[in-house]
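The chain below stands alone and is given in structure tokens; this is the form predicted alone.
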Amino acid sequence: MDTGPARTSYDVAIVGGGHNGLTAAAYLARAGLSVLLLERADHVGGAAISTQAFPAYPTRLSRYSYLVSLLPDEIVRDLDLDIALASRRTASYTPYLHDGVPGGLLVEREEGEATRASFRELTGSDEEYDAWRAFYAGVGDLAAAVAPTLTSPLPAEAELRAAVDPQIWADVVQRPLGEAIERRFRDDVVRGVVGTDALIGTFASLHDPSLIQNRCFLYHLIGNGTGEWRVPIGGMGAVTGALEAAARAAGAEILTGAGVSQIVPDADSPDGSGGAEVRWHDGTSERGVHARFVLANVAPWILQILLGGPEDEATKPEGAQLKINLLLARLPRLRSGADPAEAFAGTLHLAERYGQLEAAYTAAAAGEVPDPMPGEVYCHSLTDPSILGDVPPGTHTLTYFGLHTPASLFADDPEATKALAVRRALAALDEHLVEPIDEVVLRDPDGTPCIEAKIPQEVEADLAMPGGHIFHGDLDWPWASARTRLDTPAERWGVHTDHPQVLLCGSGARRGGAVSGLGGHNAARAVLEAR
């Protein structure tokens, strides 16, 4: 726990240390503004960190977020962040079984003849590889329209409508992406690696009318104008760590321990500014400063909070995720034959079959736990082993991400429904294993496998993310339609509220969601626009 802040006033505070909350500080900061920023966990970086999840081992893990796509180059270069990113040499693999014969579809980074080999060993010809060339050409042209918007205020959606096919607007912006998906390709497989990046930590058939499922699939696709997820050398807290760092040497004030339990709006201030005062207990007394913004780098739910207003249960986010952190001996073979160091580099799918999807989704939403349940892993030490430490030879860590496990199914019984989730997620990797995964998981001292799991109710208790939403809410789409009020600097920049010295900087913000920095960013040049 850090001690009491430095002054009574500031001209921002910032609640939350997550990466966004980072990324507003050492803007904000570097441009000459005083920056308190309170953390109510004893450390920053939020679901973005590195923890030895298992202590007879010195291997640290990105324990909550995993991978980068989003975070913008254009951060990188202003805030001179120290971190190195690296590509993973596959880009996915999905072990399947044809009338009890396994193979597996591989997808390479730089797609080339194996990709298209692979395909034609699934479907029999080239067509449904040409169909994915075509629709990731088109998707590919949208990206690149959108992504350097990201970093700006608002675009307008007509021009970026305008400036890409218009049967791909359709299909990613305007109807359901599954009747997409659907139309374009024929094969089970093939239709379920293209779904489920629309489904990754969102709750949804592919056929929802919301179009929640369309707005993941994007996000999960425009990073830096190529989609493409890097693994974090030295694990996702380093990419924090270096944030801290450009926070700290920027003049930026940080305070953990200091959850953060008032936020009040237009308090009278010593120069007649107006502004908010912050209020929190750092657990030996209640302390508060005033702020002329006041940054909110919290759900938009835990923000109506601060602020005063109900818990409302009915406005809660729900998050549907299930993440599982191992630690291997050796990587598993394959049925298939495939080389692990292969499979295992990218994200390797589990019953993500298409029908497999929308089935899951519809247990899921009936309140039963999925069989199979739906999900894929990856292996960070295959690209990055720094983050092993001193292991025994053949050491493997392994993510497990599973999809269509809302909250509400753990609501009645946690631990035992946890459990069984766990149980059929393994079961999943197990089908397609020559031995079980438990043959190869390390096991601590007293026998205990290296296996650690996180439902959204743990999410939640250890990350204030309600309802271990990990988007902190549903996403929304990253431009403005002509109905959308941008008479502020805080509405341009898609980070406004209620209050106009209270802006959103978090996953919540209009263009949040996974660790892109982008929340905190797009505030601090709405403050800076706006002083």
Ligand SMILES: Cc1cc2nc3c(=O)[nH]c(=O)nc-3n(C[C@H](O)[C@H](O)[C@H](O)COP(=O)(O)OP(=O)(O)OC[C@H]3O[C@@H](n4cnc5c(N)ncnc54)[C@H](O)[C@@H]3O)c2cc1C
The other form holds:
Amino acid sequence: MDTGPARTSYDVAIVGGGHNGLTAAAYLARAGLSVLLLERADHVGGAAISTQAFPAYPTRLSRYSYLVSLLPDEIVRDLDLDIALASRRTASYTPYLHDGVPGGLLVEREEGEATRASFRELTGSDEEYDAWRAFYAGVGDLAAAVAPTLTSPLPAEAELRAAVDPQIWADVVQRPLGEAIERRFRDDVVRGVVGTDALIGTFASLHDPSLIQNRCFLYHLIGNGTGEWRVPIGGMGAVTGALEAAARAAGAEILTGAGVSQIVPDADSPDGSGGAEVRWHDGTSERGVHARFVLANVAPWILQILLGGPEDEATKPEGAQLKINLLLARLPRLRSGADPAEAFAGTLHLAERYGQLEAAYTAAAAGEVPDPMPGEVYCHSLTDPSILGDVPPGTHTLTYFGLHTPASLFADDPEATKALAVRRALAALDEHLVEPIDEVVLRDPDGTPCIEAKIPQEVEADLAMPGGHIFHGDLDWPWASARTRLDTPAERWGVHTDHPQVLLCGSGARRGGAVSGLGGHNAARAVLEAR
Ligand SMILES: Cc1cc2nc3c(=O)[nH]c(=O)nc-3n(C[C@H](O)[C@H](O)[C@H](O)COP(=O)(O)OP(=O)(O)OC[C@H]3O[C@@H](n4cnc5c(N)ncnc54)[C@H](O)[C@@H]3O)c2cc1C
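Take the protein just shown as the form predicted alone and give its structure as the form predicted together with this ligand.
Starting with the chain above, the whole complex follows.
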């Protein structure tokens, strides 16, 4: 734990040391501002960290977030970040059983003949693949229009709408995504592969009238204009490490073990410049500093509590994902006969047929753990073995991300329900394996399997993400509608709060969701314009 702050007053205090807080700290300190970053945990990174999850093995897994798409190359260049993101050889592989006969739908990263042949084998013709190509070409145009605007003030919705095919705009932005999926595709497996991008980190039916699933879909497809999800070399901790190094090198002060308990806007400042007071307890004593601007890397729901508001359960976000990290003695064999090194390199979909996704949502909304459990796995170490450390040859990591397990499911009996959810998640994988996954999971010397699972309640306890919501709350469209107020820099950058000196600087900012640095970048740009 660090000791107290070096000064009593700063240009900027940042509450939270997630990757967005670090991004803002690096930009602002580089611009010559005095910056104090306060982090409650004993390390920075928030949900973007690597950990030695299994004591007997040196492997450092990305404990929570694991793939990067939305971090703009521009931020990496601006901050001279030493970050390497590697392409996966496979985009996705979806094992299926048709009348008991195992098969698999392969989508290569660079779609070619193997992808076309795989669609043909599943659907009997080229029609579905042609529909797929047409849909994603339109989505690609939308991504190419939106991506360059993410590091600028909010673009006008009308401007972006004019840049793309009206049908794609209607399908992705105006009508529940399920309608487009059902109209454009016939096959349940193909429909499901399209639909999952709308549900990662979002608890909704694909027909939800709120369109939260559409917004989630859009974010999953726009990163750097391609929507490609890449593997952070060295794990997520390497991304955070590069940002922390950039922030420190620029002169930002970082205090860990500093859980902020109060933000008081309009506090009297030593120089009469306005601003806010930030208070925390460092384990031994109360501390406080004054800052002209306070950037909240914490979720908006937490921010309103720090500002003196109530802990309002009615407005608290709710996460819905199950994250499991596994260490394997070797990759399991697939019943389809596909090469595991190809199938597990990309996103391997489990129980994510369209009908299964909708049924799982209905079950979970009614309070039941879905059976089968929809989710997806991917093997980091196939693309980046550097995280393994000194382990026996053949060892691999496996990352599972489960959908439709809202926090409320675990409320009454967290331990038993978690055990059930993990069993169902692994059963969905076992359905497609030659031997059960249990046979290839490594064990600690005492026989404990190397399986670490996190339900939303644990994500909340570990990271202070309210309700365990991985985006700090529901995602917003990344543009301004005709009704959006754009009077101040904070409003124009999508980072405003009710207090002019307090700005959002995290996943909860408009455009902030996921590992992107956008919440931090956009808050920093707003401060630099407003000062
Ligand atoms: C299981 C899981 C898997 C995910 N997978 C992916 C993925 O593969 N790819 C992707 O792009 N995104 C993924 N996400 C989402 C992504 O990780 C987050 O959206 C992103 O990391 C949020 O970053 P942040 O800096 O805004 O906030 P956070 O990472 O939440 O950091 C906020 C920081 O604030 C600190 N804090 C909280 N309260 C206080 C306080 N009172 N005082 C001081 N400090 C405080 C916290 O300790 C934390 O360090 C995943 C998230 C989870 C949980």
